Amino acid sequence: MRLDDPRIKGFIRDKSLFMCLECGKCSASCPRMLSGKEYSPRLLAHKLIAEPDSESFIENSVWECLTCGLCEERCPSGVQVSRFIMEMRTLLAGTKGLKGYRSHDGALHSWMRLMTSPDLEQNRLGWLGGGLQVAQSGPVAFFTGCAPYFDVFFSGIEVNTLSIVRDSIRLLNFLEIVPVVLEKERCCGHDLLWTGDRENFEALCRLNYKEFQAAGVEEIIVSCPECYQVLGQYMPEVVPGMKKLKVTLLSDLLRREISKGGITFKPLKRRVTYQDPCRLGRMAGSCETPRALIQMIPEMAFKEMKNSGRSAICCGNNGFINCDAYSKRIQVERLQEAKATRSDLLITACPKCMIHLTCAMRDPYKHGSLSMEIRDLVSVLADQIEWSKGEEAIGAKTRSEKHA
């Protein structure tokens, strides 16, 4: 593949790279560059347009981007850097076999590719129990994502992403929703898509859609921002039938239902701050809803970090690539921002933010100075909500019953 390939010229045109003013706002805000890495969105655009013979530089730069979207937030010209990076990775992976540096020797991507087997046997629902009410078929499904696998793979750092899934279902049951949880659900494919493996990403899309259809699903509720982005934005590009299915973010559903009244929370005397996930804050535009939910909990002192909302700093990794010294520096600086708020609880809304920041807290050279409790927003809400009438033990009604 040559870098004067018509497809690349099409990406440059369609993603507005010609509109780059070389103002430097993207590079000045890029977490990768600010951590000391030789990477610049502006320079990448310049090389592609004016120096296409800089093949090595361009190919390396395509894999350096975190796709956190902060440069797009600052760009006055609307250059679509993240989508351009994704398209370029797909092309480079497909034509030259380039895959970039993948963390953990690509093990996580390997298990995602394993899930493309139609005959795959999974023990995916072994975590169910404890009075959780779920269904095998029905109009409303909860998409669990990779949490059952994350907790096994990252057991060494003692993360508990499965608690997010359990607490999500607890909250749905509280709202009298018994969601379908699919035994043959696959990974949404986010990391394969963002590392250029379009073929296997599309295979996962088709397999998941087949399961949705077989179970009679009309609406899919998700708590993971990456699953939300993929199911709502990218999967319909592969399976047009997905456009007929409603994809709902759990935090949006909770805020809507709580605002109707009749739901209260127990006080929590903690000092807290909040980490905005890139896929939720900048890309889904949901910065205000998590904060509104946090502030519903009485006696909890909330303090923003220096960089928050749409200006929040990434957790340092995306798609399990580029986990290097520069990513660790981003994570350390982010945790130092959290500690500067004098909070004793860091709340986030993405399992990968939890994984990456928990890992960084264990930096032996920081002697525990970065350590603080980190929990997902869903789990905090589930623990503090005022349960009544034994909702955790009794069967809840399905949404179809409520609307009958």
Second form
Amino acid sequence: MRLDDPRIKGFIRDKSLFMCLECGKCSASCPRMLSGKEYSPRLLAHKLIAEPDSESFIENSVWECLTCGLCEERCPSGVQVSRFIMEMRTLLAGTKGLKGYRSHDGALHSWMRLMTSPDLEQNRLGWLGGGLQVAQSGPVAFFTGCAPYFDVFFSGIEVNTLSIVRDSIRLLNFLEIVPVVLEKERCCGHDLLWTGDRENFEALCRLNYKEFQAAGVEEIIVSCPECYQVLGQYMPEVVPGMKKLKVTLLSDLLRREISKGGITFKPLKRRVTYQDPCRLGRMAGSCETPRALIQMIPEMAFKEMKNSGRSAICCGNNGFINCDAYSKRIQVERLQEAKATRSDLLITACPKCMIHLTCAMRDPYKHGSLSMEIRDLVSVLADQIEWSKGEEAIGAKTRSEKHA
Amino acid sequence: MVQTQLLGIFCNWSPFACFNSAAMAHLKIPPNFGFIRVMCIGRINQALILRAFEHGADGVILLECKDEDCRYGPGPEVGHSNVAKVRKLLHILGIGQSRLVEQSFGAHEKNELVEALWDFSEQIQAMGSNPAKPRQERGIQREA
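Got the form predicted alone; could you also share the form predicted together with the partner chain?
Every chain and every other molecule in the complex is listed next, the one we just looked at coming first.
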């Protein structure tokens, strides 16, 4: 494939690359560039338009992007860089093969592709129990995502992403919602989509949709921002039937329910800060809701990091490709920003942020200077929530049983 | 029944020495095995094992040195920890953890090695195909 391919011309037009003013705000804000890598979204746009024969430069730039979307946020001309990168990766993967340096040797992508087999009988619900109430079928489902797999694979760095799932269900049970949890649910395919493997991504979408249909699901609640992005935005492009299903972010649902009144939080005397996940803050535009939820907890001191909200810095890695020394530097700088707030608890809302930042904290050469407790927003809320009457309310019992 | 396809990964030292002497002695090796030789089982990570299953292997056996015989030091330990984790992943995936085994050999144990290969082959043949194997290889027609 040559880079003057008409399809590439099409992406350049559709994603507004011709609108580029070459102002350089994208490169000046790119975390890759700021961490010292020779990487420039501006130059990529320039080369694509003016020097399409710089094939190796263009291909490397396409594969090395973190797709965090910060350049897009800064761009005054509305160039859709991330979406452009995704389309280019899909095209390049189809013609020249999947590239991009795969972290962990591509183990995560392997299990995601293994899940495209329709005959797989997964045992992914071993973590249920402990009074969690879930249903086999019904209108409201909770999408677990890859948490059961992450906890095995990343047992070496002691992240507990399943606790996020358990706490999400505890919160839903607390709100008298008994969600469907699907035994045959597959990965949402986010990482395959963003690393150019469109074919397997689409296979996962179709399998997941079939499971939603079989369980009679009308609304899907998700806590992971990546699953939220895929189920809400990209899956309907593949399976048009998804448009009829409602995809709700758990934090939006919590905010709505809590604002109805009757729910309070136990005080937590800690100083905390918050890491905005790129898929939640910039891409889904949800910066305010997590902060509103954090501020509902009494006695908790909340301090913003230097770069926060829509300007938050990436956790250093996306779709489990491109983890390198520069990613590490991004993570170290991000953790230093967190430390500078003098917080002892870093709250995030994405299991991937948790994994990547925990990994960086454990760097033996930093001698623990970066380590701090990191927890998901959902887990913090689940531990502090209570009914206003002061009952111990979290757990298996529903509201009506307790008031009976 | 479809013949299963198995992958054996040899450490270059004791197990491969066993394999060599087994071949010299004309011992029969199960025909459904493909073999890879690596310098040490510590070279094999979780991703490589998973990739074998992704590409349609029905079973993977890691043939390693005895813990105290490793030429490099931590090889078998790395092997044990990878196998433990990947077995858990295979269980969650529904592929079945018994499709991955590891076994260690001293340099003189050619009969034990051949026996282990036959046992593994029979065990996987009894389990049938890996459910995540591409369907055409399992003789299932692709849905229209």
